[in-house]
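Here you get one chain, nothing else, as structure tokens; it is the form predicted on its own.
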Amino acid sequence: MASLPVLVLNSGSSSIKFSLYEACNGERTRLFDGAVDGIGTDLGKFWIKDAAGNKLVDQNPALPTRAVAFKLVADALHSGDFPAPAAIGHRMVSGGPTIQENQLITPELIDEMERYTAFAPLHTPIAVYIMREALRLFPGVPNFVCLDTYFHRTMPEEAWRMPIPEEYASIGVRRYGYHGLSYESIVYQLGTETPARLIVAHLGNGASITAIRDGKCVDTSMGLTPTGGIISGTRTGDIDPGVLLFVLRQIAAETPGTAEAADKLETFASKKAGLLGVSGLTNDMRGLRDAIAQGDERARMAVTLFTRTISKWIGSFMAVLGGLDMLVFTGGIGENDIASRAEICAGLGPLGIVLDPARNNVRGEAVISSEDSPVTVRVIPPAEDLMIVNHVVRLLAQ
């Protein structure tokens, strides 16, 4: 095939990140990257870097609006001093229920999925809304969605079943999972090397761990919506719901409004619980380590819980994949923090899981694990704009 200049898009709550790829055959070579970032501020940054990492642009402007921010975006990529784009792929953490393949984005799909904001609150508006400029300020190039949820899709129905009523299940109330381009990601470097029974922890601000067999996840932590799982940087992971109806009766005596009370609950369990709620401190395992060293308990105990909680979930996966061939560690903490990893390991001798303190004393790629370790593990940094343009590529052949 010829060149093909694909350039990926991934929205946060507050800053958009993007990269451009050029594919040509079955090669991917990444051209350069860059972000916006404090959208809704004053004290923007605006960034662009070539794959030697030399800043092309390096701009603090003010960003009071998602508008203001992507236009940035779109006024470089329409320069001239970039490639401009031949396709676009976007990152979409839920499609909700009905749309749970990548495919082509109309402004009919677009629709389809904001019905469904409830299922990623925090992730899915901005993404909505960048499809929309991208279709406009882009015309004739065709547009991608990359779901989170799509490498989740071979779960079996006894692992994405909820245990509720019929009447909210066959409205799509079931375990969907996320993070799924970073899991896709480490098959796909793993590559012949891939085991028959894998673990992969995603540890970020946003955590999450997957059983996969063979290739194809079989059961994954988080569930309805990114919340559930394991307690990561502001959300609580999995919870007593008795511990929500409560808080909801304390919120609902001062909150008259039924869609105020709704809100100010989701605030509580998605923006303001998780490491900073515990640790009353932050939601940033660089800052909780440093209170650590300093003597703080709430930090230690917000540290305690998530490694805890991280090394329960590894073992219930191991007896659901019938034992463990292979333990990935991946995404920011899981890449880089070495204490966490030591902890979450620390009592899984018995299952086979030995790391060697000295090799675990890395950042970045590398085996981790003892000698004699019966589990391999190992540190793998995500390639998830790899997996995007891969699916862009697959998806335009078709």
The other form holds:
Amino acid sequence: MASLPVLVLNSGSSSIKFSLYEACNGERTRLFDGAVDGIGTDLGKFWIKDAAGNKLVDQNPALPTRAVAFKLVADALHSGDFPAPAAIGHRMVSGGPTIQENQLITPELIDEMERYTAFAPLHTPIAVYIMREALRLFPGVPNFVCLDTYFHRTMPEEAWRMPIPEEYASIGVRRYGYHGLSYESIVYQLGTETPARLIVAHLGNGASITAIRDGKCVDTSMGLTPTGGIISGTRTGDIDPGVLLFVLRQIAAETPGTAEAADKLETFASKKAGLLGVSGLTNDMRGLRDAIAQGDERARMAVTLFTRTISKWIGSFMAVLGGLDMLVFTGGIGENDIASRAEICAGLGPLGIVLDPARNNVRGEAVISSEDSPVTVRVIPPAEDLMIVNHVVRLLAQ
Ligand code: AMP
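Given the form predicted on its own, state the structure of the form predicted together with adenosine monophosphate (AMP).
Okay, now the whole complex, with that chain kicking things off.
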């Protein structure tokens, strides 16, 4: 196969990240990566780095709209300074109930995904916008959607079915699971070392945990939307549904329209809760650790809720897997926050998870369990973009 430049686009609510890979036979080489960050502000960031980390672009443009932001990316890629992409892969959080497979993007497919915005309301609007723009600004270049739900499609029904009436189940209310490209990338990186019983904790600003048997997902913590599961930066995670009803009644008493009331409930559960809501301070783990060091008790409680929830999920997934061979931490907190890993594993010794404090004192890839720990504990950074490139190459060949 000739070498193929593949562009990966990964949009968030206020940023667009991108990377350009060269795919040649089995080889994948990252040539550049970059981001526009701070969409909706006067002082955004726009940067592009080469594989050695040299900044080729480093600007602070005004980014009033996502249109301005994506045009900066497209203009840079059209400038001739970078290889023109032969294919584009888009990370998509959810394609709704009907789109479960990674595939070629057509205008009709984008319309269908947009109809299912309610399945990932914070992520879908910008992702479908970027897909439409990419089709327009890169005519003739095939675009593919790569779903964060795809890895979880192997879950058995008892894992994905929710305890709800059929009228809702039949319109797609079920557990989908997210962060799938990250989980897939951990299994890919472990390769032949992937054990029979594996738990991966993806702990970033959004946090989830997945039980994997023989390389395939059997259960995961996020549910219908990424708001479910583990408490994360600004999201509740699993919560007594009575709490949502209680809050909804309070909102409804002072809000005229149903749609407005739903938006306010969404803000409560997905934007103002989690580490931010409990600490009253920040959703950023570094800020929380600084506050804890200053004796801030609300920050301490926020982080304790976080680590305790994850310990509980690890225990419950050990029940699902019938034991455990390996636990992997990934994501910004999983890779970097030494204290979170120590706190999560502190009570898990009786379950065979024993960290070595000296080995755990690292950021980035490492084995952090003690020599005699029955369960191996590792830190592995995710490689989501690489998975998207692999899917694009596979789909192009079909
Ligand atoms: P992600 O969403 O994967 O980018 O992860 C973001 C989270 O990782 C934020 O809560 C950050 O505070 C946290 N994080 C990143 N670097 C560090 C670090 N060096 N120490 C502690 N937490 C970190």
